[in-house]
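Below, in structure tokens: the form predicted alone, a single chain.
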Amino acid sequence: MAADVRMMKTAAEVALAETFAAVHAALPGDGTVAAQRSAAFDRFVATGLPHRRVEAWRYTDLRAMMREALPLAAPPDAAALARAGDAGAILAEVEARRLYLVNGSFAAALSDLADLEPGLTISSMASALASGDPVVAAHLGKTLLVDDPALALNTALMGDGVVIHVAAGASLARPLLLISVTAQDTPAAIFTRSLMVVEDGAAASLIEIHEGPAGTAYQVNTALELVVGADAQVERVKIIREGAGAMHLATVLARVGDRARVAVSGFNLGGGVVRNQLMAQLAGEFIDASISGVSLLGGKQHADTMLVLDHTAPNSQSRENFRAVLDGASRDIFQGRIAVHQRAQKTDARMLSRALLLSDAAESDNKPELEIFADDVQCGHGCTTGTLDPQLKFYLMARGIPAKEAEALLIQAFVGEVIDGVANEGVRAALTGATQAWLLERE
């Protein structure tokens, strides 16, 4: 006779579950959307927190690094909102229409939503959901099934965010920059969920920036929903840079229509816990698409990256590139699967992960895969982990340049071929900064 085993539920899953049961009923949405909410947070219950028996999670164990559920941030007040405006200072010389998110709140005073571009519609996800807005209504949970517990709770728990639509053949003059801002000094957990939606034709960029307090112990868990056109082109870049003690969690899904060029890059400058994933579906034939990411890390952090991206049509062109530069006791992992379906004849897909160990205590993960039913292709993956060459370091050195200068332009080289991809000149230089910040911190 077989033993029906349960795990017992840890202290977080069983504070989820009374915060669930005492604000579900004030979440935005009608009686479709909590429903949708009730049915995400059933299929959370039935799992739980992810672990290392979960293969995607095996490397990030939420049920041993998540003791606590914190309360859900309070809405900002004013003085949230006055920290919260001077967020996102490394891209202050970037030239964009700025949106804020505050606490996990669409913070409308703040955000610039004065003359938008024809064609271009922003509205807070709260708002959308309680007023049945047909974009939302056509796409929310609708972009991928996907069957992950931290898009589960996510589900669940949503409370606001932003919802972007570029309508069909507009083109935004101006990058969107998406600046989301823990500001308050009580730990606190957000729960955001955004949409962008951009029509066949039609070009826009969009910029995130996650930053939060340096001394404060906070979760995000966030989702972005992506739904690309035909003959469209986006390009998304997403910076973290949240304090020592966050938890951060996010999600994209992501589905991409014919002929469409779509850039998708990520770059972790902080945190404690991170992890990052995208599913995405290239769903359309002749598409460009391009990810990659780049982790520095240091102390005892840890990043864990998971990409699963599915070519379901055929004659189309993927390229993932991924860095990470890790010193102290950091740990960076990389998961990613390439699936081509047999109705994907002609796909060309390359994925590379590298790892650049700057400390013996530092420990780096990869698992790439492909999964491949169709007969002409060409797919490849690779991964590499190491030190810096000190054959490059001595050349360096050998002209006169000190050590730990050396060490620096070797760093920079290595994660700007990542940075060097990004569009938007001011980002690239922002980013490059940052770079350079770190290694200064490392001395």
The other form holds:
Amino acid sequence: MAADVRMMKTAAEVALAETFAAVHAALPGDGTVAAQRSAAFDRFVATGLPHRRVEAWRYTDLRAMMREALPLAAPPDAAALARAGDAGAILAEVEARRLYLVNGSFAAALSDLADLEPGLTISSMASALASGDPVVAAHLGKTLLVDDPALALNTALMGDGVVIHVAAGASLARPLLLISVTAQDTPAAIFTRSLMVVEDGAAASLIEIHEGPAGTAYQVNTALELVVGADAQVERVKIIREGAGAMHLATVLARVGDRARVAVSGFNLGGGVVRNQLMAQLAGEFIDASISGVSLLGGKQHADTMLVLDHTAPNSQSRENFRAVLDGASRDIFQGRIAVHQRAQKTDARMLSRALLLSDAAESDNKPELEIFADDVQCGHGCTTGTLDPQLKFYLMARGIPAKEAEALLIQAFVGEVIDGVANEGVRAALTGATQAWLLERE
Amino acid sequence: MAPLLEIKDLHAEITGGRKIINGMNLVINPGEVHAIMGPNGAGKSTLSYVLSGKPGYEITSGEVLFRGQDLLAFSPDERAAAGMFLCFQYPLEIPGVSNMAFLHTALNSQRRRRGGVELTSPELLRKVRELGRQLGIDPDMLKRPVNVGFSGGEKKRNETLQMMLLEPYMCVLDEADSGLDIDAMKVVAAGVNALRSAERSMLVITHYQRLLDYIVPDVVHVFAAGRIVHTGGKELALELEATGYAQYQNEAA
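Could you drop in the structure for the form predicted together with the partner chain? We only have the form predicted alone so far.
So here's everything in the complex, that chain up top.
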């Protein structure tokens, strides 16, 4: 029946197959990695680009949205590296160890690799794959087993990325700031894969920012595997400031151990089509996990957040808090699923997603799901979609604050709750500043 | 002396709803304190909203002059900058907006519009702390989001603080005593009295006489069925306390 129906391959699917055939032999990695790539590409071919009848991709019909597959980006030349040096400007004040991915390649020359703290190792994914790095061999593709077409494409075509290993008990003095830049003005596709392993009792903070040209069509498919050991503390903040022509597909696979504290937040401040998917397994007990995000959208921007959180062990706590502000004809999607497995008793999980619509043409889709197989848990979800409260706006105006400023104050307050959750003060200030800039542009 | 506020044959209704203000006239001179008393549902709060420009009300006829200008042509923020202040009956809670940021934005928005000098954060902080001391406001409250988790008394003190900081020409106090115990009411009244001056006028809206023991009016009006039906001196408030509003409601009908 359904299995007999073969969909026509789209131009993008045909081009992706051609690209894979042409480049796979030259991509980094030995026989094992090559086999992983081929298996992943076969899985992609079997399903094709996801479309609206694939539930996880229901609101982001990639088959329709990804009209063509763009050529792989060229390795960065001197001009590209020079441009990349200016990237991440909003985080200029943040005291951090800066690492650069330019056109998908790890730029060691730009990156700050001096005086690494004891226990910290940083390497390029391409060289780690080529040399058979043991950390990569132990973890890559094994953090979580997830069958997803965007991730499969990433595995098949991953070129470079960064491998970060923080040894047991090590604590980083400075956050790591990973700056991913598309620094070319011709259409290009970039596939990066990174791995961060924070061993037992270690503490690390990773801040990521993604930028690219304003007027060029480009595609970024990026994935991060995050392995968090017992008693480890990890913060990961991701800021998307891609150009308006960008399609940004991102996957995070996370596995978290006993008593770890994990805070993951994402800020969508750019890009044409953005898909952030986060699959996390809280595999240990007494974990404290917080996952949050903000989308500030206008024009025809499309941002889709898909979250799958598996509580597989008892006694852990998770909090999700997502906010979207939508102007113009933008669209924000939040799909969040919390699954509490049968043995995960005493789980305490709360998910909240709220959207603020500033225009009649904007659209917000909210799909929270709870799947609970344990009988002694506290789980809840809430979602709201609405406009600015006219009573609050009047109260501010009655004190002399003009309408636009009153709206700006209320919008900042709406997203401020998530921004305030970011531990790094400099990043908080940058995000507040970016929000203010976004609000000014609205006028 | 030119009046500060002049309401001439004002008619107003809830947008798409019933008529609330029904041919109201009122003249308030600089320095005067007027009380408007009347039964529940007479339209007293609506009057305060119409003066401050709250959306949702339609002025069907009449005019309001404030310091000689057409008040009804102004947006709420323009009215505030012109010196009109409404002390809310139920001040709103604004999660995520700190009291200090709110006061700073409000004061500097008004000063900017009047071409005055804007205050820096430290200057404002000093000023607000001093006012807070006078009103018995915990300095911690100033850092918290506007009115979030404040008691009824704290909210009204916060309203009074805003009024003292913004130094308006006209203070409209809408049921300033609702939700207050006697001590909190005295504090609020003392704040209001401290603002009495030859240039500043007050319109105190209340349905109890009690508040007027502390904020003593020059003129008392009885408001019923959307207009003023009787005017007298401060002794009228005591008289109303004894007799109630029934006779005036009949008069209005």
